[in-house]
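As structure tokens, one chain now follows by itself in the form predicted on its own.
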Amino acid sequence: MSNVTTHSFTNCGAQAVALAERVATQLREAIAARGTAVIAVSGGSTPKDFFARLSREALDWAKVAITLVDERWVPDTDERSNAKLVETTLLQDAARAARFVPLYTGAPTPEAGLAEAGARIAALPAPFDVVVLGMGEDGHTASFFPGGDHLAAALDPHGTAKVLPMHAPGAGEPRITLTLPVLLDTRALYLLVSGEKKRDLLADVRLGLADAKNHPVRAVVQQDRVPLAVYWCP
């Protein structure tokens, strides 16, 4: 699709540097234009190098708000917490001055914390300046998991919810996720992926092959609201 551009790198270090430099430029431009910048990022292992590089970029981090596209419903003391990943890899060096807006609220379930998490997202300036998504080998992005109990509502392009809980066979813990309309309400959208299997899956999704119709990432790849830049490394 013409709405998708792919940037391929020979190694993941180069991928991290290139994306960090691009995102830092956009955050600087946002601060210059509007006085603030908002970025929503993903968890998992893929963005660690990107976070480390971005944290050392020179910009006015005190004017940047960082949130997550989704979260496992665990406290930030848990090794699987996306907040913990952000706190230990992105909120370092110069980026320590940024404001972090977590999705986990401490409530016993994502359903119980939904209102507070939604209010936190609603309080951020919109549109976001940057959204960085990842993708699993099952074709999920954010917490849009195949078989998720709120998947249809989360992917509804006309939905009004900002966040939704998600329980799915492949999700492990209960989760909370920003919805598709919130993720697409951004000035810049990235998909950060690594590995040949994910590259091939994305190619199938872009071609609209039958097997790819069950991959939730298709909602991001096949939309025409905001251009998508894919950053891929082996």
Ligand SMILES: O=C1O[C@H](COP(=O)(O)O)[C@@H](O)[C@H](O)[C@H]1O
The other form holds:
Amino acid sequence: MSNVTTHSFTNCGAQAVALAERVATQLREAIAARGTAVIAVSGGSTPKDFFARLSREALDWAKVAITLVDERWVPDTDERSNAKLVETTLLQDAARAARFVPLYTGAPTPEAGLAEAGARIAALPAPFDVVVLGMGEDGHTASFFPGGDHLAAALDPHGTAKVLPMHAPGAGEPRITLTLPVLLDTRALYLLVSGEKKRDLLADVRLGLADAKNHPVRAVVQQDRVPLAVYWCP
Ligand SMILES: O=C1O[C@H](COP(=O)(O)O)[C@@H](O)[C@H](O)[C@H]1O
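Could the form predicted together with the ligand be given as well, to go with the form predicted on its own?
And the full complex, kicking off with our chain again.
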């Protein structure tokens, strides 16, 4: 039986609304059950509308911790910073009261910042309540890049590292990423994607036509640890 469900939308605004409503419900349920909620989100360009919608959801944001599934190792003033994206689109409106846990530490390299970033993630309650991943057209998700220098370790389902550095030809800048076991240790897992190229790539991955080394997103699609809900729009 497939572990993946796909929700397709005719426009990306509807996708953002539907996912924001779903995630907000799960955050409310987490707060009701445990007093706090933890969500890890991706960066890049795709989640902007979703973040804007989610930021306006009525819930007790002061009880929510938000972190990133991966980060480009640049200061949060840099246009490429995933933290900057979260700060300017998600940590707004009602969600301004949430606690943001960044991965970038200000250290000169991800290797130098690894212990601090790992400690920040280890201090969060586990399992996470919600993880929202994205995907690049090259098949990367989080910072699991094809050709990445720590890809095998990051995808190791039995690995014990919470975070790892990543350098890869297609990555642009050095990265830090939550590892696969951390990302799959969640009550709800989403993959937010848009465009026909990504839809077709995901179809190949689901059919087993793409391998995890060249299309690392396969590691979250072909796993049986947690159901994956794909939200797609054109
Ligand atoms: O570099 C990154 O890219 C992916 C996909 O980004 P998009 O611009 O194609 O939406 C993103 O999921 C990841 O968090 C980010 O660091």
